[in-house]
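Taking the form predicted alone, here's one chain by itself in structure tokens.
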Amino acid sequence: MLVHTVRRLAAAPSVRMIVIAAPPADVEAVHSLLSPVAPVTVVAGGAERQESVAAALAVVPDEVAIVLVHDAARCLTPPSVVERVAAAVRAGADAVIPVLPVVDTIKEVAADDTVLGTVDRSVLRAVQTPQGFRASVLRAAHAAAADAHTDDAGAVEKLGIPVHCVPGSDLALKITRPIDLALATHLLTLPDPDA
């Protein structure tokens, strides 16, 4: 998954530097795996996502104005999504996330599994990565974060900074379950829509 992720990031013209946060014991192995694919910097990540992003952010030079945070679990994200996110930050947004409309009916459910109501899905979006930020905004969000967050845009929201949305991609599915892996494996056999 890492190889596919790095290959797609490197294919995006806006990407100038790729920093990977790896388990501390695997830093050298990850660097050896990825360096033939693209130039990468590999750092020791933390126990939580937030710590890993902070470790990667720490090696990004101060002159880099835009930072994208991506998950290897979304290894099929097309370079076009990366470009949409970067372009929106370049156009003036402080924080940008790729999203898809929610297509399923969503129910709010009580602790005893009874339905409390149906949520209006027209205002809901499924969030993907990469999430893009002005580097100064992302650094400020990490410095101010009192609790762990699962998504950097959420930390930026807590600062009161607007987060803008751009269209995501069905190909940017998150691989977390066996069925996701089976679908991703099948998608790799199809022609690349960004090629």
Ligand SMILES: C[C@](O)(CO)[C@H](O)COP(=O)(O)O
Given for the second form:
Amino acid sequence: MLVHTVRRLAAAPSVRMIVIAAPPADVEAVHSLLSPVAPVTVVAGGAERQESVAAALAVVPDEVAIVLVHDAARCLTPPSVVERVAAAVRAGADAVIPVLPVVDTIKEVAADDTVLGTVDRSVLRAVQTPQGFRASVLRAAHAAAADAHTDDAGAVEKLGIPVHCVPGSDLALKITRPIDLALATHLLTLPDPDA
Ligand SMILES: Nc1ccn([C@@H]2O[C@H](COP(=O)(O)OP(=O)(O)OP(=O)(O)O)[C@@H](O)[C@H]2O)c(=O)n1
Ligand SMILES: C[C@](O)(CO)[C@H](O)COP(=O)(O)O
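Return one more block: the form predicted in complex with the ligand, after the form predicted alone shown previously.
All chains and molecules follow, beginning with the one already shown.
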């Protein structure tokens, strides 16, 4: 997954530096794996995603103005999505997330499995990565983050800074369940949409 992720990130013209947070015991191995794919810096990640992002951010030079945070698990994210996010930050947004509409009906459910209500899905979005930030905003959000957050934009929202949405991609699925892996394996057999 890491190889596919880095290959697509490196193919995005806006990406100048790639920092990977790896399990501490695997830093050397990950560097050896990825060096033939693209120049990468590999740091020891943390127990949670948030800690890994903070560790990677710590080695990003101060002169880097825009930082994109990506999931290795979204390894088929097309370079066009990376470019869309980067372009929106360059155009002036402090924080940008790629999103998709929610296609299922969403219910709020009580602990006893009784439905409490139906949520208006027209205002909901499923959030992907990479998420793009003005570097100073991401650093401030991480410094201020008192609680755990499941995405970096969540920490920015808590600062009261607007987060802008751009279209994501079905290809940017997060490989979480066995069926996601089966789907990704099949998608790899299809022509590259960005080629
Ligand atoms: N300690 C961690 C855990 C996760 N990640 C990053 O966060 C992404 C999502 O991780 P994870 O939560 O493990 O993905 P899921 O497969 O969705 O697992 P879970 O069911 O725990 O949410 C990973 O691809 C990885 O890039 C990380 O950097 N450091
Ligand atoms: C960042 C993310 O991929 C956006 O959808 C998601 O929040 C990661 O969540 P996870 O539970 O760490 O996989």
